[in-house]
Amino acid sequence: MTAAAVISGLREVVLVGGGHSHALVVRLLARNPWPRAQVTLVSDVPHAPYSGMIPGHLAGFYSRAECHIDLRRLCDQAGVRFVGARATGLDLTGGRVLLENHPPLPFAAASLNIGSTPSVHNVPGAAEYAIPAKPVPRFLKAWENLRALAASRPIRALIVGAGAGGVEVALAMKARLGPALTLTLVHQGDTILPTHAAGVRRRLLAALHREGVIVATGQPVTSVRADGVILRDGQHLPADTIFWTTQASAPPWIQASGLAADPSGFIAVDAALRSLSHPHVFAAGDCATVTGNVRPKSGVFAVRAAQPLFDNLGRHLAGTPTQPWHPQKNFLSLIGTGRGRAVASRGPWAAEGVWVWHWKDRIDRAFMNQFTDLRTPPPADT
């Protein structure tokens, strides 16, 4: 601990990035504080996005602050600081977190829960002219931008990535625009859903199929040029607009700021959600990897890490033993399907309907209104 992250006895704790697990901590701050500890919240926006409802937002059924966490509103609320910058990595010899014009914070813990990106540099012209799923907010002006087309002229739009991400914002999409909209979801793998159990698959490629999405398995994009991607079969595959929705990538700076990382470049931690090689710093959401018990890179895993991470980061202060988290290994998926019916899974379960569709609002405006009112109890676990 540096002497800069002690600031009149009070211990600097930074939480960089507004993802699932930081919100739900500064919520759990606000009636537990941690002792003797001064909390900042960094991030480069100041309205985080809430991923479960993107697609509904797509789709016309919820306002953009609908499905967006008011940050500062909820930091103020719970006496959390709330700095609003770009954290671009970390001093780790120092105690640092370095952040894009603005001096750095000094910290005696900090956690991470930067997210994660779609990768778009294994595929020459990617990082050129698609627009990846993440950061939300470009991903939403592309949006916007593609329906103002839409209004004046029939327009072509891709989406590469055939995920439960893919697939729900490509139905959300077609949904919303209809036959103004020419859509192809083009998968490198031979079927779309690749993790999910094959009743979800048949459910979601029939609704694909019901909206006119032409669905490309089997051909991996090889190049991204300005008016649409090249196949391996060499096959052009125009686009007005093009969008990434491939696996997740890791933010390059983890890597390079020393701490220890697993293959794909993701902040290894130990199941109390600490660093292997720092355990001053803590990570949760996509950004993390639990060694020994990976999961996949889902919003569920961020939602129910922010406990854990909370009661670990309160014990590393209190200088008591961290507790292991060990997140199960079936969880509830639902997947909307653009029309006030969504798909649900859990393992080899599947159903689809109007009434999963409500289950899911329900479940969705419940975890966003337990950020309005911090006096509501949070959402029973799903």
Ligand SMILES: Cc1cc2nc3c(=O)[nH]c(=O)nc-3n(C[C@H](O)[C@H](O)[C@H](O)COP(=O)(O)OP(=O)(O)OC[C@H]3O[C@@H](n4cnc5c(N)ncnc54)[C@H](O)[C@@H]3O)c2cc1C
Given for the second form:
Amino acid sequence: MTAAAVISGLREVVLVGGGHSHALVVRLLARNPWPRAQVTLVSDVPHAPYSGMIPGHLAGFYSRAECHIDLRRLCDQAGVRFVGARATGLDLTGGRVLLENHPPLPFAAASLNIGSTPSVHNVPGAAEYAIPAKPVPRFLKAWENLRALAASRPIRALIVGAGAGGVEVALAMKARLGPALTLTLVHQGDTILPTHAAGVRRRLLAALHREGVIVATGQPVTSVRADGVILRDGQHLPADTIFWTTQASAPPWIQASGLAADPSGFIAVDAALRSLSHPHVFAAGDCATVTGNVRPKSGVFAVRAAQPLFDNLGRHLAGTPTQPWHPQKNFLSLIGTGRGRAVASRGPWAAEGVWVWHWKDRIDRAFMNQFTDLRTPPPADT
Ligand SMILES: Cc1cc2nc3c(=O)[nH]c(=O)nc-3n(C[C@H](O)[C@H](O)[C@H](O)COP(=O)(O)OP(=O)(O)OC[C@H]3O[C@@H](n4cnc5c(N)ncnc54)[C@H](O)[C@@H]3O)c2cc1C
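Target state, the form predicted in complex with this ligand; input state, the form predicted on its own:
Every component of the complex follows; first up is the chain already shown.
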């Protein structure tokens, strides 16, 4: 711990990134502050997107404000200092978080919850011409441009990657823009949604067909150009806009900082969410991989990690032993189909209907409500 990290007897705790886990940690701090700690949240955006509602926003069900957490206000209510800046690295020897256009922040303990982005660096042209689904602000800007364009002429768009995110975004976009949009969903594997049960795949494939989304499976995109993509067999799929919703990749500065990482570059943490190499640094959500207990990069786990992260950071500050977290194996996914219906998926189980959408809507709104009124009890587990 550096001298600078202990200010007037208070230990500096820096939470880097306002993802789902940290937003919930700040909420928990409002009721149970860590003793003798000065907590700072660093975020590159003042309003953090809640990805569960972003497809619903594309489809026109939610306003932008309804699917974003006002981090500054949340921090004000919880007595946490908010710093609006982008973290660029960690000085682990000096105990400082390095920031863009802002002096470094000293820390006695730090936690990272900075998410992930769809991997654009393994396909030539993707970084230049494709719009990844994250960071969300850039993605939503591209979507607004597309909508404006569709008001004046027919347009063609591609979505590359047909996991749950890609499928849900495709259905939402098509439901919103209708015949003005010719939309193709491209997937390298033989089947969409490879990690979901057959019943889920069947229902969502039927929804894509009903909506008129063209589904192109079985061929990877080998390059991306300004006017579309090239598939492995040389076929050119033309498009005005190309969205990228492929596998999550890690922020590159994690490894450069010297934190232990898994083979894909995500922060390697133990079951207590502590870095394997630097036990005063914690991490949760997409940017972390729990060694020996790997789970999909999904918002569900970022949410579930919040309580153990809060507890273990508190234990670390108090000098008491941390406790392991055992994330569940099966989890519920509710995937909107863009027209007030949704598909539920949990292990081998699948269901579809208007009631599933209402269920999803209730869960998502309850999640967001807890940040506007900190007295609201947290939603029940699903
Ligand atoms: C379109 C789409 C729909 C999805 N729908 C679902 C769903 O319904 N259910 C589900 O479980 N999962 C869903 N996912 C996956 C989900 O988005 C992620 O798993 C989840 O957001 C991870 O949460 P997180 O807290 O780790 O990070 P994030 O929610 O990504 O938050 C990270 C935060 O850190 C900030 N940040 C990043 N880098 C820095 C930096 N250098 N400095 C400061 N701040 C930084 C970002 O701005 C962001 O606010 C979806 C993904 C997509 C793309």
